[in-house]
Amino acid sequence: MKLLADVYEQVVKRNPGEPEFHQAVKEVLESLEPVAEKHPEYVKAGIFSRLVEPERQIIFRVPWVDDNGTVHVNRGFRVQFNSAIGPYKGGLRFHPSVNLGIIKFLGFEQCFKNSLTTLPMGGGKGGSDFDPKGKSDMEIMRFCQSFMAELVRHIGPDTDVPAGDIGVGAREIGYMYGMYKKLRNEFTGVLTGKGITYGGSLARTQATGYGLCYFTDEALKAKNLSFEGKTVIISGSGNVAIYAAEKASQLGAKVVALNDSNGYIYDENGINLDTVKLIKEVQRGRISDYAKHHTHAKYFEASRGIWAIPCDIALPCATQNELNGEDAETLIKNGCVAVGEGANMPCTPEAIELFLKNKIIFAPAKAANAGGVATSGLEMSQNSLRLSWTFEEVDQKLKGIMKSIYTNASEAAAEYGDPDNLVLGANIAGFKKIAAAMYAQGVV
């Protein structure tokens, strides 16, 4: 970086101890060089400076009383990071290793991913550290009826619209929206990832792994392949891995792997989703358990050693920095031809670099996770509209929306002299729309 250098060495004056933010922030302005380079106006306006400065961060406490009586304190988060196109949109994550500085990461990476999408959604993220495993259904509901208690002086339809994340699936939604609506004695599509019943949309629940897998698709057509034959491995096992191993099945390939943080499943006769639902959707149990219903399968502890599985596609949708360069090297030596990225930032740059320089299909988080902001997008739309669509509908929205995400970083891959280079066009291209609102909004 030359121009932009001094703009990284200020995210990091400014936020230390935040290695996952300097991680997102270094990686998109080093992407950013050559348009910083093209574009004077941008450098003099301040528009790289402000964009890696949040315009709002919200820390709070969350008081709640379990089961047996007991009061403990959780910290809450959100930080709403860019709204020059949109109101802010993005999930709210619940699981212990939260702090402020990954959910500014997310935040930041979440500007770029709804800009992608085309649809007028700003960046925000949000969450606590407070861990929804082996909590009883009641100690939720008082956990997320407190967080909503502060939360709500913040949001709003046309404000930011969080949705879901790791740890807040159907039931914490619920549970938010209706202290929402109490407090605020108003119906209004304040929150994504709602019930049907209540002004969810159809194909929300699919729509990250869907979303992957069409991505991920268009990248492999451009390359004369396709996931027709192909041997595919999956890390994760919650809600995007499970969509995007049905959806790689219905395009053809076979799924013989999927992990949790204990350790990983192989099925070398390719993983029975219906199973995998039984245990995570319904049980809410661990993947050790599809081995007890299917004694063919083997189970691993240890769920990094998943990437050693020879495949063809590897689709890391667990957690961030799950993939690193030696991993990298394993999937290349065994053969594999493209990653796609369904969780946020889940290879590290070592993994990025040596995936680019070996020639493997990348696809990036910010443009192949999209699939979900996307639907949030779309059920936003319905609610305003005070309207529904069918699955099919929306699946079909969807998979346009994410052959244009393709085409639009592909496009700018190549305009700026590398065309196999996706994360540099995803970043770019991005950037393009939320820069130039930005500059025609003035200095704010």
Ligand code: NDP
Second form
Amino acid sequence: MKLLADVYEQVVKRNPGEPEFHQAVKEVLESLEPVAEKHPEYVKAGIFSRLVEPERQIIFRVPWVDDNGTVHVNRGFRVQFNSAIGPYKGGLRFHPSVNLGIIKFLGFEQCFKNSLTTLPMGGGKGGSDFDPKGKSDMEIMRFCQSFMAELVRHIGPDTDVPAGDIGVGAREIGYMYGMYKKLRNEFTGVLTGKGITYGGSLARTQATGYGLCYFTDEALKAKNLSFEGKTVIISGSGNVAIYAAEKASQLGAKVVALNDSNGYIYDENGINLDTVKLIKEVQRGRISDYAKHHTHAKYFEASRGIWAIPCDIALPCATQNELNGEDAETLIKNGCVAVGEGANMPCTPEAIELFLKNKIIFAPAKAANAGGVATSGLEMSQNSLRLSWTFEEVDQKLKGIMKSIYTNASEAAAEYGDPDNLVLGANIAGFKKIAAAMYAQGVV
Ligand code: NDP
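Alongside the form predicted alone that was just displayed, please also present the structure of the form predicted together with the ligand.
What follows is the entire complex, opening with the chain shown before.
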């Protein structure tokens, strides 16, 4: 880093103890160095230093009462990162590991991802260190209501439109939407990922996983490859993982493994997705339960072990930094030809470097998993138009968006002299529109 080195230094100094945020910023600034050289007017206008500082960061208390009458206090966050190209947009994560640095890394990434979708959405992210695991339905509802009682002041259909993420699915969105509507007395598209009966979009549930496969398929096609007949491993067993597995199978691949934070299952015949949906979506159980339904499948109590299973394509869909340099070496040694990031920042910088060096097709998260937020954007459009599109219509639009994200990212990579480097391409393509908008709007 040359021109942008002091921007990064300032980020590290100003945001101590936030390694994930530093990691995300470093990768983007490294990619943007040639853009800074080409556009001195952006440097002069402080675009880069403004880009790494969130417009607003909200931290709040979330008190709630459990089923035994005990009071608990969690911490809530909403980081409104950048609104240059549209209202803030990004998910809410409920997981004990959530802290300000995690939310900032996610919010920062979200700005570029949303720009890549070509839809008018700024970037934001939020959540809480609340752990939904093992909580009753009523406890989840009370928590969501308390969370929304504060968040309501900061969001709105033209201001900030949150969605789901880890630990926040249709149930949680429903409880939060109910509370928002009660407090505001307004029926608006303020959240996405809503149920179909009250303004949700068909295909939103499937969108991130499906979009990941559409994007990876484009990258494979560019190298005369496809999903057909390939062996695929997918980490995670939540929303993104399940629908990535579904689409990969529809495209002719065999998905043989899934995991959660406790361990992984290996089914050499191909994972039975009806069983996984039953366990995860209906029973809210653990992936280990799969082996009880299919006794030939094997369960291993070590989630990271999943990367040692030989495969052609790996789709990390659980969480940040879940695949490190050592895992990348193992995948490459076992003949893996493509890695598509369904989760946000699942591969460490060492892993990414190895993939790029070894000419593995690498689909970076902010491009490859943008299908979720793109379909959230389509949900916002449907809410504004007060109509709903069919599953096929939404799926077709999603496919078109993923294809254009791939084209834009690969063209930007080629323009800056490294045609196979989609990390570079996605960062630059995402940046272009935000930078032009910020530049046009003056120093604000
Ligand atoms: P879910 O809560 O539905 O599922 C998360 C899955 O990841 C679970 O299987 C969970 O296992 C596993 N997981 C979470 N934390 C860890 C950890 N520390 N170690 C190992 N496994 C872990 O979340 P989503 O599927 O929605 O999200 C997955 C990823 O995709 C996240 O990075 C998210 O930011 C990203 N993403 C999601 C989008 C969406 O539309 N939902 C859109 C774009 C990105 P366990 O039950 O054991 O915790």
